[in-house]
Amino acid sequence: MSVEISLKGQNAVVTGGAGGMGRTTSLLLAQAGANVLIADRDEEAAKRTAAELEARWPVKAAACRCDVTVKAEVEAMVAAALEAFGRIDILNHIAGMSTKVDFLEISEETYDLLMDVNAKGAFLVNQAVLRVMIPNGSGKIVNMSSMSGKEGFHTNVAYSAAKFAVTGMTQAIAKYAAPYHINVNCVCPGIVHTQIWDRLLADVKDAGGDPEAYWQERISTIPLKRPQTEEDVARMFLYLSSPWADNLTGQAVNVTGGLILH
């Protein structure tokens, strides 16, 4: 038994594929040997990450804007993954966003745009998805939920209502695809502090608070005394979407330091 993840032949879909732990998930796939195309709202970095992975291994990479709110936008994502490389195996639906607003401030459209991005997003992508992968009788989709999909945090009312929709979304979805030998997950990661954070931080600021401190005063939670890093999420992404994942669906899989335990 081979003890290395080997994606050779695969060919994957990475949404919110341009940065953060997009890019990083993209990277782990194309170094294990998977052809992956590059979804992102930023078109220009799409091509420089899919440029990136044909640089560095012997995998095909393509690119093209995708926003997941938009249901013609995916349908086209899917039809572009159909025309580089064939069929797709394995969906990575990364792409998401989030803020930080007081409970009795967030307004109706902060609200809508949360669960337009997060929820209904990963609805539009895995039913695109979904549909050409079932004639195949395959497939691997991991989802990016949270932690606060798994626990509702009172400074992310509104983001947490919309990753609950995706852990539970997933869960939905697993059942509905196992008879076709289709893998659903999710990721649940901690604190990582990607551009997402960015947002969040300079969120604090604009409300009056230390940014600093407020990100000490969250990593100091965390029994392993460390934020999550880009590239432990990108592994679990890598594991669930390989073959050593082949007995795991409807899971919702924590990445957290030990932050979150349930």
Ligand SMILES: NC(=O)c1ccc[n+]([C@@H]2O[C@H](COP(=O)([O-])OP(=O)(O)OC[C@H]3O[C@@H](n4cnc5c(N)ncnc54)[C@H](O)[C@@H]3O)[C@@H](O)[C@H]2O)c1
Given for the second form:
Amino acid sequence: MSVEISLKGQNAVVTGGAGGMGRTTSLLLAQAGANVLIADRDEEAAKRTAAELEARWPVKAAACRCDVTVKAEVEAMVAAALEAFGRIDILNHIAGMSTKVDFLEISEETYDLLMDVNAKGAFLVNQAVLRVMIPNGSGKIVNMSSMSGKEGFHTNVAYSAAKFAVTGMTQAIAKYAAPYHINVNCVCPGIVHTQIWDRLLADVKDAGGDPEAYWQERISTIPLKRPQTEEDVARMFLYLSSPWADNLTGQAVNVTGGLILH
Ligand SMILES: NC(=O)c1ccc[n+]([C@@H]2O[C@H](COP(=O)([O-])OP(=O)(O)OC[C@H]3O[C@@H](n4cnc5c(N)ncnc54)[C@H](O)[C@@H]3O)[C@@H](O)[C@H]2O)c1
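Okay, that was the form predicted alone. Show me the form predicted together with the named molecule next.
The complete assembly is shown below, putting the previous chain first.
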């Protein structure tokens, strides 16, 4: 077996692929030789990422608008992937969102939004993709959970609920898909300074706190004493999408610098 991960000839769908960790993961999949459909609710950014992939590597890339909370758009995303590539071998479901609101201040609307984007989105996307993957008798699905999907954080009650749902769904779907030789795993990152964290730190400021002090306090709790990079996380998506992970399923893999140990 080669010691280099190759996804040459494989066809991938990446939700949330236009920005943040989704974009970085898409770049890595293309570098490994995969064709990639970038699906994101930000269609213009998705097109830019797809164009970047095709400019840098000899792969096919496509883009489509998809809000993962809308069933019709998720079904259109699967149709777009089949039209572009003929089949889906890999799903990296990365789209998600977070907010930082004191538990007693979380509104019903915010709770519903976080559950919709993170939990219902994972349900709709996994179900729609599995429908076309099962007849192939092979495939790799990697969902984006979080350290908040492994351990509850008092700063993030509704998000923790939603990401525990993603971790649980990943385990259940892994058992459902195993007879079809489809692996289903998820990644649980710790703290990655993407736009999500820009917004969380703005929430801290709006609540009268000191964003820099809050950030440093959170980093100080990490045993390896640094935030995770987008590449740290993208490499785990690449690994779990590859034949190297053929015997892993139902796993929730931490990329947290040692912060979460279970
Ligand atoms: N940043 C962190 O510290 C961290 C840690 C653990 C898990 N996560 C998870 O990682 C994922 C990516 O987050 P990020 O930090 O790269 O964020 P980001 O905000 O930089 O990127 C998120 C991407 O998802 C897209 N998106 C958001 N809602 C969508 C929807 N309803 N439908 C389709 N696309 C949608 C956005 O347009 C954007 O391109 C999320 O699921 C997040 O919960 C982030």
